[in-house]
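Let's start with one chain on its own, the form predicted on its own, as structure tokens.
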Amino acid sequence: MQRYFMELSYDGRGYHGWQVQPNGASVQGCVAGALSLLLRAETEVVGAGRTDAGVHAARMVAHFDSGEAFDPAWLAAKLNRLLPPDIAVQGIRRVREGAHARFDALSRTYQYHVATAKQPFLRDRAWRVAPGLDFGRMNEAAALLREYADFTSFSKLHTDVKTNNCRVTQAEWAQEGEAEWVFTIRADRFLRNMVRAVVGTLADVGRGRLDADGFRAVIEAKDRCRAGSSAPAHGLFLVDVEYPADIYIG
């Protein structure tokens, strides 16, 4: 057996996220129906990670093996006209053998993007808010999440991970166009929830209903209950899976 990793972009509003679900289309379920109807056997599909429902992708990772040998840019063409026009596979190459998706990833990056003027062709890419947010106060406070690991205060309740300890390296708002903000996240990994529940909160701090200590609070707080909503799911992309360069053999 083989493995390969396949770079995908997907657009998550027609999927109840990225894993499979009992009850509802998803894009990894997609996917390894796609590949193993191509393949002519049973094929695993494993992603980096699990996007929620209408969360978007730029590139996400995948992995699956393969017993039979092909030619990756002929894979991915065949994918491309057999999947759905909301999935996209940007290219498929080999990887060492026992290489992980997800494991071996070395960290990962979201952006959120929000608009602060009605934008129509924004209306399913961004979180429209109203003008007068603070974005200076929301970089202060943003700046405030490399200091910590723990991150309780803006996981999903009870979920079955064995830590909420995160390593932070990026967070930051940038500002692109007149109307359009970008908050771009990287770390090691994260929590499911975790990038809308800090857009969700530092948006409370733009507001002026936390400044840069309140913010602060909520982290140590170690409650979901202390941070602010979730943010819209149809504004946050998963732009960017970043691997060691000798996982690739080719």
Contents of the next structure:
Protein chains: 2
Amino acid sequence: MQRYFMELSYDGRGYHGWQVQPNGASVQGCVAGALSLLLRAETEVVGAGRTDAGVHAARMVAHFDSGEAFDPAWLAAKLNRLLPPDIAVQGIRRVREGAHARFDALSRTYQYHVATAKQPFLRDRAWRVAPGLDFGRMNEAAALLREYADFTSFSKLHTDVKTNNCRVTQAEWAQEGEAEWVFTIRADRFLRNMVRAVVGTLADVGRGRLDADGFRAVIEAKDRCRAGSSAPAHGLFLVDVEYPADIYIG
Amino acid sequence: MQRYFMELSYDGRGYHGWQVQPNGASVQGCVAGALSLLLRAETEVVGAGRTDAGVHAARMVAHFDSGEAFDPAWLAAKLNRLLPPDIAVQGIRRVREGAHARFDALSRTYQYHVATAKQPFLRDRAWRVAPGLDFGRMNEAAALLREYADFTSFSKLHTDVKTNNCRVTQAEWAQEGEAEWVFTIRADRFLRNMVRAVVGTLADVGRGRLDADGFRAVIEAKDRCRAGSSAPAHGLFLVDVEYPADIYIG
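If the one shown is the form predicted on its own, what is the structure of the form predicted together with another copy of the chain?
All chains and molecules follow, beginning with the one already shown.
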């Protein structure tokens, strides 16, 4: 058996998230189905993480195994013809034995898009907010995320993870168009719902409901009830997953 | 009566084009309806041009008249709440008496988006082409458009315009992402279907079916049957309409 990493992008609107669900289409399910058909063997697909319902991916990485000999570029082209238009395979690469899309990831990067005016082309891919958010103050508060490790305040309750610690290495807002702002956050790992809860709470800072000290107090409380409400799913994109360079072979 | 220019953007997917149609929704119809409701008077809206069914606009300009006194920013906000999510008003400005959105336009600029790989986020806004188009050669041919005035070869047949002459001042392809190319064309005026016919014919050049001399021969033939087939509507955006600066007042 040879292990492969595949890079995927998808528009999350039509899916109940990455992970296979008992009711409703999932990206993982679609990809595993197409792969199993083309490789003529039931093939499991393991993603770098799970994106929630409605969340997009510009670059998701997933691994699978196959005993068949094939040209990765040929398989990627075949998959793209078989998969629906809102899921695309960007590439397939051989990786070393035991390489794991989830456990070997060094970091994940998410971006959250906010539209500060009505914009027809962003309506499915950015959170439309009332004008007047103070992104300078939001950046000041966002910088605090890098000082802390425990993000219990931004985690979904009752999840089964052993620790709520994450190492955030980037967290900043940047203006992209006249009326579009993008929040980029990178960390070794993320808790469920974390980015959307962080963005929702930063929006409270931008509206003046909370200042940087208040934001710090929310983090330090380690209490989900102290954070703001979650920003909607359709503004969120998984944009990168980083691996050690020597994981790829050939 | 005071005349106003409004700037609009719209996602053309849901509309039978800009112009009011007997059957099917039009952008002009939606905007005129909302304006008439808010201004409590039947209000006509005249666009800088007509975009065909499925064509988008990042910036369309249209004029209307009103005898009511109102703050343009207030009216724009009201319109944005009333109009569907795929049509947005970017701004409203007072213009001098007799200013005409169509007749006073100095130039129109269109962009045509092409995707050279499967891309979920471009599927509604770019023409997906087979890989291998030679954009260098397409640029060489595109440059020829600036040497000619009569574009009969790229016009819809049997239209009622008096002349098929246009002054093309820009026509070039530029790479935008890893797998996205954008054709920008600016002219004083465009014939119906002209940009899509030009793009379809340039794609023939990119595929090697036609060389620059062949493209020149197509232009010189002044015969629609010589040009390639039209590129699909969903890749085309009206991106700008230019007016003399002194048309605006206040």
